[in-house]
Structure formats: structure tokens, C-alpha cells
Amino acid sequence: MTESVITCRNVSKIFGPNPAQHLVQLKADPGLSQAGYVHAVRDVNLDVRRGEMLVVMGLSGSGKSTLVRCLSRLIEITGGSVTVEGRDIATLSESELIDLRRSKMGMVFQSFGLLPHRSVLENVAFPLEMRGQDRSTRYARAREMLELVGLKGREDYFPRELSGGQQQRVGIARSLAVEPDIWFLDEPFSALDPLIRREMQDEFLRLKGMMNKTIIFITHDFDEALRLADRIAIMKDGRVEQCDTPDQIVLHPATEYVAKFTSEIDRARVVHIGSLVAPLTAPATGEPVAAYRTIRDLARQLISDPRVEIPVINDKGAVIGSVLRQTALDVLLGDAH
């Protein structure tokens, strides 16, 4: 299994006058309710694997943004532990923490946070300036990143001269300029209109394909999560209700709350053939189907194919098992539970 880059164990975050004491009281009496305290994150366990995109989602107030700020130690946790590449970040000194963020982490938040009096090029180069890089080196890197996000030629513009989508691209370019291994994005597209949001998702998927980043992406939009995620962590009232692949969350919701989240989703659009693979019960015959294809992609073939069992191949063309045609049709027709 791929190694974990970020590991959190029993992480809790309580806001209030004496959160540590309140957490001790809660462990003794889980039903305790006390005015003046907000339990924003509750006993969360997560492993974020190297190179994956983990999407954290939930409604407003579910604790998703607070959790991600705990993972980067932008806020201090009340209980539990967070390790980044094996280092407990609670034990880092202020200078060590700053160095970790500058060398390993990139962050993009809902508010673009661009400096209005600086050009686009200067905004992207700003974190490198904070690192002490010389002007020519940081500007060369900034130009590379602006080209990567499709803003070549806009270097001398000011933020006010750009559209919302372009400003967001500047924010993404700025976070990428430091070459982060770990990338935190907190609802980066939420302020954009639907068309620009879709374009930015496409752009993000393109960037993801070009770079091996470990990404934690926050959204409240389930369709966005399904498009982008390797795995999805769904939160409610500070807890992670389920953390799994989009296929498994749609096919096998762990709780009633997750089931409600997925109830309006077209499962055939989400579920890949590979998630339904079972061992072959007989030698493979006929044309195989690729594991990465969705049920919706293969709808016409599934309806017309007379075979009971259809062989499935991986991205190298090797047969990895089969899918029962009836199982796939159940997903397509909405009969799978």
C-alpha cells in the first residue's frame, strides 16, 4: 500500500474557554453539553496517501475547514495527533513549522488573498521572495507557473484587471510556485460561476495529471468531489462518517447520512467497471472491457451484450477478473443497493 504522508489519530478540536479540560470531561461523559464550547472536530482518524487527492466534504459547519487547518497546524488541536511524513507537527518549534510550510505545503483558500498593489507576476513570486530567492530566479519560476495555469501574457496585469476565474488561477500558480509536496485547497472554486467553475475543475485535473502532489481538497459540492477525488471523506458534526473511493461511497454508504448524500447521484455515471470486478469463474471469452470505464460509458454494450460474464482488463491490457453483466445492469437501471 502507498505510504501515508499525513496521519491523524483521534484528532479533536474544541473551541471554548478551557478546551483541554472540556475534552477530558467529554471522555468521561460523552453526552455532556456545556454552554460556551463548540466541538468542531471529533475524534477523527485519517491517512492521506502520497500522490492521492483526498476530498473532504460536508455541509457548512460540518468541521471540514477546521479539520484541514488542524492538518496544517494553522490551528492547534485539542486532542490526538497529526504527523506529516512521520513528524508529529505539534512538537515542531515555530521556526520548524514555518520551514515545513514553506518547503512542503501549498495552500489555496476561498478568498484569493492576492496583493492588490502587486502585479500578477509579483503575486506569484511573493512566497519565493519570502524565502529569500533572488529576483531573476523567483520571476522565472513565477512565469513558468503562470504559463502552466494558462495565464501567459497576463504577468503585468493587476488583480483588479482579471476575472474571478483568472484571479483563482493566480492563487493556484502562487501556491504551486513553492513546489509543495502537500497541497491544501479550501473550496477554491466556490465563488466562481458554474461555467468558470467547470473550467477550473478541468484545469485542476490537468494539473493533477502532470504533478505527483498529495492533495487535500475541501468542497461542499458532491458532484465536484466525484469529479476530482481518489477518495472522499464525508463529515457531519465534526466526525468523518465515511472515507472511501467515490465508487464505494455510492455503492455502499456506511451511514444513513452518507446514503442521503448519494441518493440523488446517478450511480452509473460514478461507478467504474473495476469496482465490480470478481474472479473469473470460467476462461475469459470475447471482447474485454477496461476497468477505468464507467457503467454509463458502457451502457449500450451492457444492454446488448449476451454474455453472462464479461472479462475486465487493467490499464496494461491484462485480464484482472470479470464483471457479471446483471450486476452492472442493476447499477445502470438503479436496482443496486
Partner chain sequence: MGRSERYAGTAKLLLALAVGLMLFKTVLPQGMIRPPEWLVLPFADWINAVFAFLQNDLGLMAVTRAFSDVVEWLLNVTANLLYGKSRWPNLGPIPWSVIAVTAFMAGYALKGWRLGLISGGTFVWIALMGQWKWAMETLSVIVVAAPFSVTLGLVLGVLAWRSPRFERVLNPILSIAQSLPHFAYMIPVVVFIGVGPKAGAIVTIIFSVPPMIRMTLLGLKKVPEEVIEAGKMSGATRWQLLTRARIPTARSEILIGVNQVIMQCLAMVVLASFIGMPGLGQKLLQLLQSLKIGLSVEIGVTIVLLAVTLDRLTKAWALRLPVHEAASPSWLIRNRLLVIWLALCALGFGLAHFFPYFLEVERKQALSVAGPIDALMDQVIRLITPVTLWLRWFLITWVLIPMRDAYLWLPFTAVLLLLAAVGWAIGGLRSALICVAYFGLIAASGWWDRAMITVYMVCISVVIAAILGIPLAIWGARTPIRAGRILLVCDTAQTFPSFIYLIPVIMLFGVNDVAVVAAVVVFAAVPMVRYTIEGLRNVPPEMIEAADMSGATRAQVLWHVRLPMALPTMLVGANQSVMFSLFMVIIAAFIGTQDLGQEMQRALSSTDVGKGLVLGFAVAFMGLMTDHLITRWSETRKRALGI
The other form holds:
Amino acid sequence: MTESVITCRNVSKIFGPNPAQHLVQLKADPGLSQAGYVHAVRDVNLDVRRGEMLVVMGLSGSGKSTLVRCLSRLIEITGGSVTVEGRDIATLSESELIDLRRSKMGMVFQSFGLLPHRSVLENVAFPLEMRGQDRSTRYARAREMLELVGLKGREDYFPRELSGGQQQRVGIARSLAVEPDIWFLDEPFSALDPLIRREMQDEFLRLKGMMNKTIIFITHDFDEALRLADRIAIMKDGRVEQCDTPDQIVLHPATEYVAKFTSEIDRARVVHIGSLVAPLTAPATGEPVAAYRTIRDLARQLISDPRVEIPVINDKGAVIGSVLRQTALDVLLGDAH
Amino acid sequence: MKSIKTLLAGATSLVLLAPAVWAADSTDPIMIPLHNWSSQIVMSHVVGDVFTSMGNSVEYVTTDSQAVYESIRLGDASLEMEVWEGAFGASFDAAVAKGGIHAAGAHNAVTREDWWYPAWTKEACPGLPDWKALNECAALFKTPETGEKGRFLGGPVDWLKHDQEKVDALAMNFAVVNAGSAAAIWAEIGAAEKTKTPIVVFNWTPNFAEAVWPGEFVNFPEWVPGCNEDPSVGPFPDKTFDCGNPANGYMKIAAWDGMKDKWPAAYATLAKVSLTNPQIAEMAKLVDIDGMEPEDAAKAWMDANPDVWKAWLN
Amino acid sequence: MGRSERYAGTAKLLLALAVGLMLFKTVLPQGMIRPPEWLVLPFADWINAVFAFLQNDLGLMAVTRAFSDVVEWLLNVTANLLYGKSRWPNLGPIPWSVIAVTAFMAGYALKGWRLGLISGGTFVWIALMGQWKWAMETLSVIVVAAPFSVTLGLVLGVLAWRSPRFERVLNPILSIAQSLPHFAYMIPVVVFIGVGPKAGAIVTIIFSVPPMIRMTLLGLKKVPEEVIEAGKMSGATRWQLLTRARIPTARSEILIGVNQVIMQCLAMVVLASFIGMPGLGQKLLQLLQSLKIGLSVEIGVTIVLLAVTLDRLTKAWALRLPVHEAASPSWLIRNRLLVIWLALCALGFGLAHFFPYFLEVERKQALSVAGPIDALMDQVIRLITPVTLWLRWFLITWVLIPMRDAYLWLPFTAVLLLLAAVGWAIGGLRSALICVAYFGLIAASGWWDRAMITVYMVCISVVIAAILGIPLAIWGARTPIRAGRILLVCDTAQTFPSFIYLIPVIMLFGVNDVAVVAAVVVFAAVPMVRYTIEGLRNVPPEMIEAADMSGATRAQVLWHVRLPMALPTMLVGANQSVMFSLFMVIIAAFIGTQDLGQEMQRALSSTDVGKGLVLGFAVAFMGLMTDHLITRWSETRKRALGI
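One more: the block was the form predicted on its own; return the form predicted together with the partner chain.
Up next: the whole complex, starting with the chain shown before.
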């Protein structure tokens, strides 16, 4: 098991006049609902592993944005604990917290959160400026970041002169400027048009491939979550309903709520051969298929393949097991039963 | 050309006075207060120009004409060129009592303030300036707000002119309406002039108004000391205020106590300043009739009257 | 629904009680007709005692004098630069041509040719009309006072934003401060600072701070949460967050605050001539006092032009959005405006050196339009005198004197009950208590009769303003062009220094309440017209289209759709109208009134701080009470209309 970068234990967040007291009352009477109090995050336990991309998915009001703000202590939690790199962040002093953010964290926001009075370059250089880096160093780094996100030549523009997609590229460049280990993205593409969103997702996957970061990505778009995630945490009413890989969520939804989400999904596009692998019962015969391919990728082959059992290889070419053609066809065509 | 002459005269006096001036007067500016009537402004500029020609620096500051005595007392302003007995006597005396201010000199002028009418009024009421004749013409002066009574337009209430008491004592068929400012009185006279409407208002001399609108004061029973307090004094034995205002009030020059030590030469000059009614009216006229700026009016007056101001110098 | 019905019931009961008191006035004890002596509290003595303590025992005098010395020093610097007063740094005066060119370039850089011409043209006008020195005396104070106000407002605004408790304390103080008449500010300043330019500057600073505080607070509260979070996630400390994220992001609101500060400064600096502030205001006062209407109008025009210029320049600055510069390697091209400006300034200095005309236009060389204006004024007065005479007679005999007597006849207890009834009808117990508290304090101040005269004049003026203004606004709201023209007239009428109207109304109506009401109506009508036009023009077009399609006539559309929808906005106008009237009634004491304003004027000339402030508070309370009632009512209407 890889180590956990962020650990949440029983994290709760209550908004209201006296949250701590309300939490105590809730312990005694879990069904309590009192006017003036909003229980945004309830008893969340989560481990974010180093280098993985965890997508937190939920509809609006599910508490996903609050949760991610608890992880960076933009919001103080009411109960439980959040540990980042082994340190309980609630115990950090203000300057330690600032240090942590300056060196380890980056965040991208839904409405970009750019400073309107600063040029693109100055916006990207902002976190470096906060760290006190000298002007030429931080501008050089900011230019590098802007080139990375494809905004070379727009350095002197002001945010309002850019399109939404371009503004979010600036937001991304800014969040990456300090080379954070942990990268938070709060619905980064939700404010964009569908076409641009798709383009930005591709862009994001490209960037993600170039670096090795722990990523927490918030979205309300299940397709987006499936497309990008290593693991997905589905939230409802402040609780995490299920946290697992896309394949597992699609194949084995833990709750009815999750099942409702997955029912509309073309599972064949999500499920990889690898997640259906079973140990070989007989020596492999014929052409193997690669574990990273989705069922949809192999649809033609699956339908026409006469074999009952198809061997599966990993990315190194070694056979890791086989998949039953029937199982794969079930995913592709929907359950027969 | 004239201003060059003034300059020369100034320079001459500067040379003559130089040792004394440089030996004593402070280089801080002498603060001369200005008020809202032109003779005072012009006179202040004349004296200021004389001070400047003596090598002093001078600064003008606009102040309220009642509050100025408090300012002088505290040294914020250095002097006051026109202390009218009727209008500012009370404020001046109060400040003197508190200390810090004194009369440095007096003008050779009489001040008078009383009921007054512009010339065209007399055509409608030929018996003027006698007050009984005025009373008989009361209907000429009636206005909607005073009903059947004639209107007398008094100065602001805080001038404390006892006009109402006078009306009561003399049983006049007039109602007193108080204007809120001197400007309000001028505006009324100005408006009345356009239609030659009879009007009787509070006015005083010396004043620019007498140059703009020729007119006369109403002749009330002569002022006798005590007529305002003692009923037996005056024509009506059971009334107070049964008389006009004093027809010859003083006009003094006030100075800050510290002025004598700080600018001794300027103070010595100030003490010699003394102007007459025609001279003061002339100053007001240059501004109010001839439309000069006060600064220019001061220069023009000095050019026209070199003997007067040069006499202050030594 | 039930609530408002209950309100109406109690309100009716209170109204009946009030009417009862009026009917049985003859049998009422004197103590119920006029505030009894035990109720009248010596507020003025208390305030004077506090001030005497501050001044003598606490030695605050030394502090204020020290502060005023700093202000004075700065004033001397600007005075030297702008009109060559012989003080350090002894560089000035800057030639008028240079300042005009600078104003032009500033306008051009901020908004383009038009603004450039307006601002440059203003200074050319000032110079050519021979008003340069007076205008510079005025500006030299604004140049010092505005930065002080802005800084003070910014600091207080940030503090109020940081500490909600401080905000809660500050808010009512600001409300009162913004409804105190100008003169109430002047008296304490005269006591602590004295008279003259520095007193003018300081009263201007104090007077213009409140809007800056409000706008700073508003701006800081409006900064998007995500911008703050982005700043925090960038590792910004609180200070960095404030100075590099919050304040710059609130730039627009803060600059609108700066704009309001400058406008307030200009308004106050003119009025401060009453406490010895030299410059345009003082000149205007002198000219008015010698009935030089034409020359006064010239100065009035200068003040309007200055106001327009300063307003447009700062607004353009506030609303300017950053635009990137096309990348250009050449320093000269990137800074071309700076270079042009420097070149023009050099040219100006050169011209001024060789031709004194470009340094300062002397009075003798100045142009003037005073002659024709005076002649016009003469003609107008002659022409309309019969009308004004009749109007004066009619208003005095049939409207003003009866109304005034009625207001004075009312027992004060009946007035309090009446206000309670109105308050209850509009906002229930809380509003009723607020109304009674405000007027109860006025009763306790001992100025009941005078306060009632002020109330009477304000009421009459606002009603007349509504009768004249609303039809005009309805007519004006028909087409955008008309609306634009009427609004321009409104802006001009309002920007003219208030006391410029005093003399013409006396010449038209004489020294009496008609003149006062006429002067006040000018000010009261402006917001009425402005907000009515705004309200009518902002009615959603779908609604009017829907009414048209239902076959409504123009009058029906107006009566059933446009006016009801515009009512909340019109109420805002009425509210401002009352505010403006209150201020103007106080200033109209210079015509001659028997109300609070007259006493205020006396307090000013005898520097009686306690009395001045008590009178000021009495006026402020009237304003605040109206503000409360109208705001409540307008909110209820808005909620009913769902807007």
C-alpha cells in the first residue's frame, strides 16, 4: 500500500452560531436538525495516497467544496482531524500553515479567483511573490508556467481580457507555480462551455501525465470524474457514500444513491479489462488483450472472439490472468439477469 | 505708472525706516482678518500694503466679524481695522474683558445705524425723514406677511437692535421682519429699486449702500443715554427704547496684545491710522460701485491719497 | 399579511388618540402642549462641559493645534505651488497653462478626447475668466484635504471590516454624521482650530470622511471569496492578503469613495467660507453680498465645471479597467502620453516665461459675461414681478401662514402620537419607538417651536417639489433624450453652490418664507425628478409590453404599471429630497427664518459648540427618522413587488 498524504478522520464541519456545541448535541442525537445550523461535512474518513488522483464527486450542496477547504484549512473543521504529510493541520500556527501552503499546496478555483488588477504574468507570479522571491526569478518561473499551459504571448493581458478557458489556464499556471506536492482543483472546469471543458480536461490529463502530484479534484460531473479519476469519492449530504476506483464504483455501487448515478453510465467506457481479471483457469490461448483497455475499446473483438476465456497482459506484456468473455459482454451489453 | 509711484514711495519709506524695522519686527506674517463688507476689506489691504512697504510680511484671512475678536485674543489674527460700536462693541468688550486684545486706535469717523430708506421712498412719503411721517405712511410698506402693518426689514436677530421694542415704545404701525444676513437686506433694496417700491430697512454708515442707493436715516427722537433702560428718559415717560440709536458711535481699531512686542514698528503705524467717513465710503465705493477687486481698490486709494497713509509712517 | 393588518389597527388607535389630543387641546395642561420644563434637558450645557473638559483639562487643544499645524504646513506647500503664496518650496505658482494641459492629459489618458476637453477646458475657463487665484485657493485645500480623508476613511473602513463590533459602533455615528447640517461641523472646528484656510481644510476633512469609510467597507465585503482563498492558498499572510488582494480587488468601490470624498470636499470647501476659507466660496459670498449676480453666476459656473471635471476624472479612474499594452520594445512608445505631457508642460512653462498672460491672466485682461447675465436677471425680475408678487401674496396668505400656525398649534404630545401612528403603520412597534425617540429628543432639546418651523418648511418644500417635479419627470421619462437633458439640468442645479440661490429668491420674493421655500424647492426637486425618471425608465419593458398588449392606454400604463413599479425608487428620491431640504432650510437662515437654522447661525457666530451640536442633532434626527420610515416603507413595497 502506498503511503497516505492526506488523512481525514471523522471530519465534521458545521456552520452556525455555535458549531462545537451543536456537534456535541448531534453525538447524542444524530437525527437532530436545528434551524441556523448546516451540517456541511459529516464524519468523513478519507485517505489520499501519494501520487493518486482522487476525484470528489457530488451534487451541489453535497459538501464537496467544504470538504476540500477543510483539507487545506481554508475552513476550520468542527470535529475530527485532518493530517497532511503526517502533521495534524489543526495544530499548525498561522505561520506554519502559511509555510505549508507556500511550499506544498496549490489550488485551482471554479471562478478562477484571479486578481483583476494584475496582469496574467503577475497573477501567476503571485504565490512566488508571497514567498518573497525576487522579481526576475518569479517572472521567469511564471513565464515557464504560462508556456506550459499554452498562454505564451498573453503575459501582459489582464484576466478580464481572456476567455473563461484561458482564465482557468492562468489559474492552473498559478497553482502550479510553486511546484506543489498536493494539488487541489475545485470544480475547475464547471464554469466553462462543454466544448472548452472537454479541451481543458485533455489539457489537464496532459499536464497530469507530465508530473507526479497528489491531486484532489472536485466535480459535480460524473462523466468528468470517471474520465479523470484514479479513485472517486462520491458525496451526498456531507457524507462520503463510496470511495473507490471508477471500475469498482460502476461495477459494484455501494449504495442506492451511487447506483442511481451509475445506472445512466455507459459502463463499457469506464470498466477496464484489468478490473475484470480473474486467475487463469487454463493456459492462455490466442492473442491476449491489454489490461488498460476498456471494454468499449475491445467491443468488436469481444463480440466476434470465439474464446470463453481471454488472457490479459499488463503494460509490461506479462500475462496477469484472464477475463471471461461472458463477463465482459455483460458489461458491454448490460446485465442479462 | 501709479503703482510704480506707490512702489517708489514704499521703497523710500523702507529706506527711511529700515533700521528700526529690521531691528525689531518679526518676520512672521501679520495676520489681517477680512470680513464681508468692502470698506473693511479695502482698508485692511491698504494697511497691509503699508506694512508690506515697511518690510513686514502680511497675510489676509477671512473670518467671521463677530468671532474675529476671539481669534485676535488668541493671536490667530493680529488686528481688526473696523470695530463698530453698534455692531461689534459687545463682542469686542467681551474679548477685552477676557484679555489679549485692546484698542490700538480709533478712526475719526462716526458710525450710525438705524432705520433707513432709499431716496425713492421719500417720493411716496414726502414727510420723511420724520418718524411720525413714516408711521403715517405705514400702509405703503405693508406686505402679505405683515398684513395691514408696514414692514420694517431689520438685520439678523443676533444683531440685537431692539427694533421691536422701538416699534412698541413709539406705538408704530409697523411689524419687524428680521433678515438673515446683510446680503438679504441689500437684495431687498436691490429688488425694490427695480420697481421703485417704498422700503424701510436697517442700515448703517459708513457703508457702500449709501453710495449705491442714496437715502436717509429716519429721524427718531434723539438718543439720550439711559433711554434704553430708564422709562423716564425720552419723550414717552413710561417706555424704554423710545428713541433712535446713537447718531455718532465710535469706530475703533483693535490689536492683539502681542502685536506691540512682535511687530513694534507695524504697531506704531497702526496706532496712527485714522480715517474719516468720506474716506471709508470712498474705499467701499471703489469696490461696490466701480467694480474693482479689493486689492486693486486699495492700490487706487493709496495712489489717490498718498498724504493720508504716508502720515502714518513716522 | 396578518402582521400588517395588526400594524394598521394599532396605528389607527394611536392616530385616534392624537386627534383626540388635538380636539381637546383647550383643556390640556400646558405640559402636554409644549414640552414641560422638567423634560427639557440642558444638552447644550453638557456638550459644552465635555468640550471644555477636552479643551482645557485634557489638553486636546494642543493635539488639535499640532494636527492643524501639519495641515497648515501642507496647505502652504500647495498654496505656493498653485497660486504662489510665498512659502516653502517657493517654486510656484505653476502657470495656468501647465495646469490646464495637465488636466487635459489626465482626461485624455483616462477616458479620451471628450473628457480631456472638459477637464482642460474647465481650467482654461477659470484662467480666462480671471478666477485663477480664487479657484487655486479652493483647490489647494482640496488637494490637501482629500488625501487626508481618503487615508482616514480607508483606515477606519478596514478597521470596521476587521471588527464587526467596531462596525456596529461606527454605523450609527456615520448615519448621524451624514445627516448633520454643514454648519454643525464648523462650530467645534472654530473652537479647536480657529478660522481660516486650515480650519476650512479640517472641517472639509471631517465632513468628507464618512462616504469613504462606507465605500471601503462595501468594497472589502464584496471581494469574491475565491480571490481571498486563492490568496490564502498562495501562502499570503494577512497583511499581504489585505494590501495585495483585498484592497486592490476592491479598487472600484474604493475609488468611487475617493470620488465622493472629492465631491464632498468641493461642496464643503465652498461653504467653509463662512469660517474664513478663502477661494471661490468666499468670493462668491462677497459678490452675492454686493448683489453682483452676474459675477456670482460666473463663479457658480466655475464651481460646477470644477465639480464636473473632478467627478468625471475620478469616476473614469474608478471605472477604468486595466488593458494590456501591445508589446513594444520602445520606451518612448510605451510612455508616449507621459512624453507628450512633459513636452506640453515644458511648452507651457516656456510660454509663461515669455508671455505673462500664460502665467496668470490678470483681472483686467479677464473675460466676463456678467454684464449680460445682470441685464437678463434685471429683465426677468421686471417681467415676472407681477407673478411673483401674486405668488408671494397667495402662498403667504393662504398656504404658508396657515400651515405654519397649524404646525405651531399642534400640542407636542399629539405630534409624538401622530409620528408613533405613522411609524406603527409602516414598521410596527420598532418603527413607532424610533420615531418617538427621535422627536422625543427634539422635544427634550428645548427647541420645539423652532423645530416645528423647520419641519413645516421642509414639508411644504418637499410637497411643492413633488407637485412640480414628478409631472416633469413623467414627461421627461418618455424619451431617453429628454431624460438626459432633464438630468443634466438637475445635476447642474444641484452642483451650483447652495447659497447662490439665496439672493435671487430674495429679489423675487423678498425676505419671507416664500423665498426660503423657493430656494429649498430647487434642491428638493432635484432628487425627486432624478429618481422618478430613473424608476420609470427602469420598469422592465416586458411589463409595459404586456400592458400594451392588454390594450391599456398610455395613461393606464402609467398609472397601473409604471408608477407602481417605480414607486420604491421614487421613495428613495423622496428620502433624499427631505435630506436636501433639511440642509437647505438651515442654509436659508441667511434669508431670514425663525427656525433651527437661525439659531444655528447664531451659534456659529458666537461659537457656541453645545448649542450648535444640539441644533445639528435635532436636524439630523428629523432626517434619520424620515430615512427610517421611507426605507422601511420602500422595502415593504419592494418585497410586495418582488424586486
